[in-house]
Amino acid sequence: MSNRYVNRAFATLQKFLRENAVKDKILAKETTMRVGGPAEIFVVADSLDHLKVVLDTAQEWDLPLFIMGKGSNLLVSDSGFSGIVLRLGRDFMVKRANGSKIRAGAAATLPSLVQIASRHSLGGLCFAVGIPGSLGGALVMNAGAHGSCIGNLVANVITCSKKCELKVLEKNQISFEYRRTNLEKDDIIVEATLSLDIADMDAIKHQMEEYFAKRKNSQPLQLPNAGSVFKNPKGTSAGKLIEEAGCKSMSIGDAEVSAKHANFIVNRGHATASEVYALLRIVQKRVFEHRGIILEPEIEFIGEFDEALMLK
């Protein structure tokens, strides 16, 4: 990537976004795994106007653009990202409950949506308690737990194209499948409306406590991690397969397959993205050798990594 192009793009972004545009920002602190190198340009778009500036600038200078939510389910390479990393800010965090619906910006966190649903006696979102992602990221991957998923609750989704054209998609226009949707890859989710059920507040709180206790008891929440590393193959769980292949507690440097839940890789302090990735490859290879099953990553990768993972 030409430094001249990056510098010109940054000058434009800094002019309009001011302190919300930063060069060479280390992404490790922006991810739940706490690993990763710098983004050439890191920006926070607090409004649709800001978003338009970012999209126009990326297009004008032909710079790659990556949308980062809260940094969960993500592994950033040690070399970082050549281009612009965009995070949605202030105006995209707004959330409002109206009757049995919650309308929220894509940057609203799942825990905050669980809380607003609870305060308004709205059931259906309890499964998301403790999931540290944003609404936008959850919708892209159809996040779920405890037999429920976010796609089941969608009334509509508003997306923004690279030309900054807004489009409202109703639920029947979106296909939500296990950890994927048919939303256009280049479109950015900016807002969504969730349709919930009126429920007893005490029952909601009890279910939230029950689900959070299960998460706390079964997942390594005390150490940095990116969430579930691999998708569950049909009819079994990735964690079970990884454990059966003898990979539980395996480590490379400070990256370790969690002893608490084998489908989590944790950062024990100073892990690098390369160590996490190498461990991922070994786990995938061993499961394939043991059971003939290729585990498909659930986490997303940005930046350059040395060798490719096995593909289905």
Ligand SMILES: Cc1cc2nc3c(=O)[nH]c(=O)nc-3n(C[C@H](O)[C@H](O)[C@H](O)COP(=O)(O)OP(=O)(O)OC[C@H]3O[C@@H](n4cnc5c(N)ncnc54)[C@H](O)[C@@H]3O)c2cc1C
Second form
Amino acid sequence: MSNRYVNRAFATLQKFLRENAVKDKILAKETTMRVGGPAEIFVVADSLDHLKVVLDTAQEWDLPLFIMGKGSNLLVSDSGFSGIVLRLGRDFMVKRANGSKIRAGAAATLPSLVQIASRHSLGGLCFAVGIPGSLGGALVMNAGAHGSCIGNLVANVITCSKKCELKVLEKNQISFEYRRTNLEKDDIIVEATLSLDIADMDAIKHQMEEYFAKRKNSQPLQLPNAGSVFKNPKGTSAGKLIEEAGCKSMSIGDAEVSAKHANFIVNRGHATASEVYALLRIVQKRVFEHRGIILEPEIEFIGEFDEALMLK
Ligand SMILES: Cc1cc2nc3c(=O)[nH]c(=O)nc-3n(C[C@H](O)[C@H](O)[C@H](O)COP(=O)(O)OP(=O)(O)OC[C@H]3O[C@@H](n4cnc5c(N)ncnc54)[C@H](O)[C@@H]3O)c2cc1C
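Structure of the form predicted together with the named molecule, given the form predicted on its own:
Full complex below, order starting with the chain above.
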């Protein structure tokens, strides 16, 4: 990327977004895996006006734009991201319960939505206990657990195109499948309304505790990770296949296949993205050699990685 373009784009962003625009921001701290190099430009858009400036600037200087939620499903490369990394801020964190619905900005976190639902005796969101993402990231990934997913709850989603046009998509216009949706790749989710069920508050709390305990018992929550590394193939679990292929506890540098849950790679302290990536590809290769199944990564790769390691 031409430095001149980046500098000109940064000057515009800094003029309008002030300290919300930062150059060469290390992304490791912005992801739950705690790995990853710098974003050439990192911006937090606190309002729709900010968002418009970011989108216009990216278009004007033809800079790649990546929208990051809470960074809990990402592996960012050690060389970082060439272009603008955008995160939604203040105005997009607002959430309000009204009757059996919750309307929230895309930057609202799932844990905060689970809490507000429980406070208003609204059931249906308990499955999301312990998923550390934002509403926007959860919708894109159709985040789910315990046999449910966010897509089941959607009443509508508001998106913003690269040209800054807002669009309201009703439930029947969006298809939610296992860890994917048909939402436009380039559109930014700014808000969504979830439709929940009125339920008994004690029953909700009990369910939340039960789901959280299950997570604590089965997942390596004390070490940085990005959740499940691979999607579950039809009819089986990725964790089981990885374990059967003998990959549990395998490590490269500080990246390790968790001994607690084989579909998690944990960062024992100073792992690099290259180590996590190399380990992931070795696991994928071993499972393929063992069972003839190519596991599809669930986590998303941002920036450049060694393509030679990809399973062909
Ligand atoms: C400990 C742990 C447990 C987890 N458990 C689960 C689980 O049980 N089930 C599950 O499904 N996932 C789980 N995850 C993975 C992750 O939390 C989810 O995928 C989550 O929904 C990702 O949200 P995020 O905000 O972190 O998105 P990010 O990781 O930041 O981004 C993910 C994708 O969403 C896009 N995106 C983010 N925000 C927006 C937006 N506003 N508009 C458009 N695109 C956007 C990004 O561009 C990217 O493509 C877990 C992760 C961890 C670390």
